[in-house]
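Quick heads-up: it's one chain on its own, the form predicted on its own, in C-alpha cells.
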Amino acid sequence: MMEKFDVVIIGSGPGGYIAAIRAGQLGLKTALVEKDKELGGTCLNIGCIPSKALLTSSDHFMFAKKEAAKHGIMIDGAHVDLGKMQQRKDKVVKTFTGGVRALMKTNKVTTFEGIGTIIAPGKVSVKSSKGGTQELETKNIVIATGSAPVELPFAKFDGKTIVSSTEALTFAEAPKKLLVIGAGAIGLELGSVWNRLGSEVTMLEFLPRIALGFDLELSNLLQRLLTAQGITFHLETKVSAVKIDNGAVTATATKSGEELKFKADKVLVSVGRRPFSEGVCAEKIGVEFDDRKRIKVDKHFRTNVEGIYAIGDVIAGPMLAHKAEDEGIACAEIIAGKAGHVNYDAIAGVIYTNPELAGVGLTEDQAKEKGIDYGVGKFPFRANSRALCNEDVDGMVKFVADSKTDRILGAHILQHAASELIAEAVSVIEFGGSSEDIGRTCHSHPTLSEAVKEAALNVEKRALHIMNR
C-alpha cells in the first residue's frame, strides 16, 4: 500500500530538513528523503559545519604560535596533532546531525534513506542503498536537492591529488606545497586553514580580484592581509592543464600573455557549485529548467508543474545556507496555507578567513552601476578600543546609504567578528531602516559593535572616534 503524505521533500540539506520542521510545525504529514546515511547535506557533512570546525581550530593554533606573547602568554613549542584536531570536526558533524533527526521526531516527520524520484505529479518513488523501492503519494513535492562542486574538464576530481572541498577537509596530513583553484568563499577559506597548519598555499584566480560579489576595498584588504600570512596569490591566470606525475601535480597557466608552471602536492579546484538535481528526474515531468540548469519557479517558489515546489541550490540566488533555510521556511508556509516571504535585499554572505569578510545588501560599484546617489560611512577598527584591546585591529567597517532617503543599501565589514557583526545591519536593512537608525542607537562600551554605530554615523561624517574628512 501506497504511504500518503501532504509534502514530500527529496534532500535534507539546511533547505530541506528547516522546510520539513516548518511543515512539521504547521501540522502537516511530511516526509523527508534523503539519499545519504546522515541527514544535513552537504551543509552540515561536507561543507559549512566541519570548515569552520577547522577553521576555528586553525585559528587558534596560530593564535598559539604568533598572538600569544602579545598577550604575555609563553606557548613553547605548539604544534598539531592533526587527527586529533580531525576528530574533533567529526564530533561537531555528528553531533549536529544527530540533532537534526531527532528534530524530525520532534516534529512527525517521516525520514526515507535513498535515491528520491518523481515518477508523476504528486508521486516519489525512493530507492534505498540496499535496494528496495517504495513509492510515496502527496499533495505537494519540494526539490531542495542542494548543489555539487565545479569540475573543470582538464582537472577532474581524483579524490586523492585533484580534489574539491570534500576531500579537502579530510587531509590526513598538511600536504607541503597547495594549489587552490578559485579565489572564492571556498578556496580562501580551506586555503587559510592548510596555511596555518602549514601548507605553503598559493591561489590561483581567473579574475582580477579575489571574494567575487563582496565590497571590493574590503575585498583587496582581506587579499593583503591574507598574503601576510603567507598565502601567494596570481590574479588574472587562466590554468589550461593540471597534469599529474608520480603523485605530484603540474598546473599550467596565463599570466598577462606568460605561460607559467605551478607545481603541488595537492590541488583545491573551487571554482564554484552548480545545482545538483540529477536522478530527481524532474525534467521527465516537464519542469523547466534555465540556461545554467536551475529549476524555475515564480515568487512561491511553484515550478510550472502544479504541486511541485523548488527551494535553496536548484534555483535562482546565492547558494547559500540561510537563504535556503529562509526558502525553506517560506515554502512551507505557502503550501500549508498561508503567506511565505524572503527578502533577498537582507541575505548576508560571510567568508571565515581570519579576518572574516561579511556584507550585505549592495556595494559602492552596484550602487553605481545602478545609477543610485548614495553617501558612503566607514569606520576602521584601529580606533575601536575593544579591537585594540583584543589585539584585533585589521579590517574596516563601511555603509552605503541612499543620499536622499538615507536608507542603508549595503553593509560591508571586515573583521575577526564580522559574521555576527553583520546581523546588526541585516536587522535595519529588514525593516527599512537608515544609517541614522544605527548611528542613534545605544552601543554597550567597549564592544566591536561600536564601529558599526561609528560606520554609520560617519554617512555624514559625523564619527566621534576618528578625524572626519
Contents of the next structure:
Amino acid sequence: MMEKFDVVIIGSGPGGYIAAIRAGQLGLKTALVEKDKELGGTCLNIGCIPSKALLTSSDHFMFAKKEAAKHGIMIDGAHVDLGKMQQRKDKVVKTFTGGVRALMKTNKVTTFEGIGTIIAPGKVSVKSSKGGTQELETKNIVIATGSAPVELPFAKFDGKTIVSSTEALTFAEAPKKLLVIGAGAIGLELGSVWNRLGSEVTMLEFLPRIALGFDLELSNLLQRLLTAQGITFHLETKVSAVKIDNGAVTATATKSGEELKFKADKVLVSVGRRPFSEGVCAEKIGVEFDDRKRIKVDKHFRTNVEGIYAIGDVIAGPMLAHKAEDEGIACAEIIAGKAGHVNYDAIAGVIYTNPELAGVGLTEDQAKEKGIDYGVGKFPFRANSRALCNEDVDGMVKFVADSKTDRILGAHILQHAASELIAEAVSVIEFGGSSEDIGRTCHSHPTLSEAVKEAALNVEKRALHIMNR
Ligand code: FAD
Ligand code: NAI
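Starting from the form predicted on its own, produce the coordinates for the form predicted in complex with flavin-adenine dinucleotide (FAD).
Every chain and every other molecule in the complex is listed next, the one we just looked at coming first.
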C-alpha cells in the first residue's frame, strides 16, 4: 500500500534534515529521502564538518610546531600521524550523522534510503540501491538536493590526481606538491590544511584577488598572512590545460600574457559548486530552472508547481549550510501554515583559515557601488588586550555603517576566532541596530569581543585603545 505523508523531503543535508525536524515538531507526517548511506548531506559527510575537523587538527599542529615555544612550552619533534588525524575526523563525522538519524526518530520522521524522483505532483518514487522501488504519496514535496563540484572541461576529476574537495579531505599522505585551482572558500581552507601538513601549495586564481565576496582589504591581508605561512598565490592566472604524465601533473596557465607551467603531484579543482537537481523531477512536471540551473522559487520557497518547494544549495543565494538550514525551517513553517521567513541581509560567510575571515552584510565596495553615504570604523587586534595575551594579534574588525542613520550595513572580521565573533554583528544587524548600539554595550574584559566594540566606536572615530585613527 502507498504510504501517505504531509511532506516528503528529498535530500538530507542541512536544508533537508532541518526542514524534517521542524516539520516533525509542527506535527506534520514527514518523510526524508536520501540516496546516500548516511544522512547529513554534503555538509556533514564531505563538507563543513570533515573540513573543520582537519582544519582544527592541522592548526593544533602548527601551534605545537610554531607557537608553543613563544609561551614557554617546548615541544620537541612534534609530528603528524595522518592516519590518526583522519580517523578522528571520521569519528566526528560519524558521531554527527548518527546524531541526525537519532533526531529523525525523536521527531517521528520516517527515513527512506534511495534516489527520490517526483513522478507527479504529490507522488515521489524512491529507488533503493538494494533494488526495489516504492511510491510515497504526499501533500507537499521539498527538493533539498544540494550541490556538486564544478568540473573544468580540461581537467576532469579522476579522483586520484585531479580531485575535488571530497578526495582532498581523505588524502592518506600529504602530496609533495599540491596545485589548487580557485582561491575561494574550499581552495583556501583545504590549501591551508595541506600546507600545514607539509605540502608545497600553489594556488592559481583568475581574479586579481582571493576570497571573492569578502571585504577586499581583509582578503588582501589574509593573502599576505597565508603567503607568510608558505602558500604561493598566482592571481590573474588563467589555467588552460592540465596534463597527467606518469601520475605527475603539469598545468598550463597564462598570467599577464605570459605562459606559465606548474608541476604538481595532485590538483585540487575548487572553482565553485553547481546546483544538483539531476533526475529529481520527471520532465513532464515542468518545474522551472533559472539560467544557472537553480530551481526557481518565490520568497516562500514555492516552485511554479503547486505543492513543490525547494531550499538550500539547489536554489539561488549563498551556498552555505546555515542558509540552507534557515530556509528549511522557514519552508516547513510555511507548509504548516505559519509565517516562515529568512533575512538574507544577515547571513554571515566565514572562511576557516588561520586567521579566519568572516563577513556579514555589505562590504565597503558594495556600499560604494550602491551609492550609499557610509562611514567605516576599524580596530586592529594588535591593540586588543586578549589578543595580546593569546599571542594572536593578526587581523582587524571593520564596520560599515550608514552615515545618516548609523545603522550597521556590514561587519567584517579577520581573526583566529572570527567565526564566533561575527555572531554579535549578525544579531545586531538582524535587529536593525546601529554602531552606537554595539559601542554602548558592555563587553567583558579581557576579550576579543572588545575589539568589536572598539571598531563600532571608531565609526565615530572614538575608539579608546588606539593612537592613530
Ligand atoms: P547538501 O548538503 O548537498 O545535501 C543534499 C543531499 O541530497 C545529499 O545528501 C544528496 O545525496 C541528496 N540527494 C540529492 N539528490 C537526491 C535524490 N534524487 N534523492 C535522494 N537524495 C538526493 N557551508 C558552511 O556554511 N560552512 C562551512 O564551513 C562549509 N564548508 C564546506 C566545505 C566543503 C569542502 C564543501 C564542499 C562545502 C562546504 N559548505 C560549508 C557548504 C555546505 O556544505 C552546503 O552549503 C550545504 O551542505 C548545503 O545544504 P543542502 O541541504 O542544500 O544540500
Ligand atoms: P568559490 O566560489 O568560493 O571560489 C571559487 C574560486 O575559483 C573563485 O575565486 C573563482 O574566481 C575561481 N575560479 C573559477 N574558475 C576558475 C578557473 N578556471 N581558474 C582559476 N580560478 C577560477 O567556490 P569553492 O571554493 O569551490 O566553494 C564552493 C562553495 O562551497 C562556495 O560557494 C561556498 O559557499 C561553499 N563553501 C563554504 C565554506 C565555508 O562556508 N567555510 C567552505 C567551503 C565551501
